[in-house]
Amino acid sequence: MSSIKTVAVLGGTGKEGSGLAMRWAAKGYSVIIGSREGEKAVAKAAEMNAALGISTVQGMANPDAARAADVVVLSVPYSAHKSTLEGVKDAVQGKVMIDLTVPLQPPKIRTVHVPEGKAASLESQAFLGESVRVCCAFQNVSAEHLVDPHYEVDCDVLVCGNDAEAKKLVIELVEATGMRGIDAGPLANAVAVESLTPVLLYINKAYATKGSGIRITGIG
């Protein structure tokens, strides 16, 4: 039986965050939508409950959402990454955090940018400290189809982290979305995973599509 009871999605009013939250709520997880503005989170939660015919999704300001959850998902633009971490640092201690952030540098979002800390999730780990088990995942998944919980997303999800048990929890959440989770090694490998996103964005434009993703071949 899963040890995950409650998942907080910080930035859960955005496309990718709300899509993942919708899928987890549909699978029976208790989901909290987090936002800088608590009222915005409450409104989004009510919208999800209505769409799914449930009443379990809650909305809170980011620090309250993080404090109430077992697993915290960070789904914010890189420009808001540091400030969001600063606001929830105390609330996430001792927990698993899944960082979805990609260090895109507008307007050149289709060109790889390696930040000072090498990867957004590595920056999270350095800032939050070792008691927070940071994993990176979902960077290479298009948000276009996530909002439909019945749509089968044709993409694998690479999961990086330094804690084996934390990665297992993340892969459980990946599989709950209908995708396949792949253990992609330590958090240092997040440099490669995050760098794939601008490559996929380039492919989307070059081939006039919105949902390019990745598949790992050769494993069962």
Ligand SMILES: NC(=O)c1ccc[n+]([C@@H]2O[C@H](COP(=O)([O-])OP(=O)(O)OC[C@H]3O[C@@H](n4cnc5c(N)ncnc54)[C@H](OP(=O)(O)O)[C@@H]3O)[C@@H](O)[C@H]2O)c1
Second form
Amino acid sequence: MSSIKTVAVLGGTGKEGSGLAMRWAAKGYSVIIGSREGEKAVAKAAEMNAALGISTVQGMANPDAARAADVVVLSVPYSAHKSTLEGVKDAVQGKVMIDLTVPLQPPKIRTVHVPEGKAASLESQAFLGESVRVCCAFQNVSAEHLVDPHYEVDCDVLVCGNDAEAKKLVIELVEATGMRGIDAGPLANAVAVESLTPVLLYINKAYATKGSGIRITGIG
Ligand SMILES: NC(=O)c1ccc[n+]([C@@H]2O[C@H](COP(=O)([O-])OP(=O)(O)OC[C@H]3O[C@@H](n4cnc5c(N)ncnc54)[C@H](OP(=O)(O)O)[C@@H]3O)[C@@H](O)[C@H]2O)c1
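Structure of the form predicted in complex with the named molecule, please, following the form predicted alone?
Now the full complex is given, and it begins with the chain already shown.
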């Protein structure tokens, strides 16, 4: 039996966050969409409920969404990362956070950019403090087909974090999306995971696709 009661997706109005939220809601998790604007979140939640034929998805302003959840997913562009964290710092204390932000530096989104704190999720951990158990996951999953819960996304999801129990919860949420979650070590390894995304964006362009992903072989 899962110990996860409610998942809030901050920036869940966007491409990646709404796709993951749809999949968790379809699997019966209690999901809250977060946004800078409460009304925008409520509208997105209503859209998801209608698409899934349910009424459990809620919409709230980001701080309220974070406060009401036990797992908080951060899904905003890197340019909005710091300001979003500032707005929810108090609300996320003591919780598990999944940071899927990729520190892209437009317009050069197909070239690896290592930020000042080495990785967006390491910056989150440093800013939020040790009581928040930050994990990184989903950076290498294209939003292209996520929103259709019946579409089988062909990739693995690397999960990094410093707390074994938190990583277990995150891997449970990964598996609920239909993908395979892989323990990829401590949060320091997020540097490599986040850096893979610009590589995949390059591959997408070179091979005229939108959905390249990664697979780990040799582990059965
Ligand atoms: N798209 C993909 O295929 C993909 C794949 C892997 C990882 N990622 C990563 O996942 C994260 C989200 O990607 P996305 O494609 O979902 O992004 P997005 O759709 O452009 O934005 C997500 C949400 O972030 C909020 N936001 C946008 N600009 C903002 C700003 N200037 N200040 C504060 N909030 C802002 C918006 O929510 P509100 O307006 O409702 O507040 C928006 O709906 C990014 O870090 C991205 O690199 C994306």
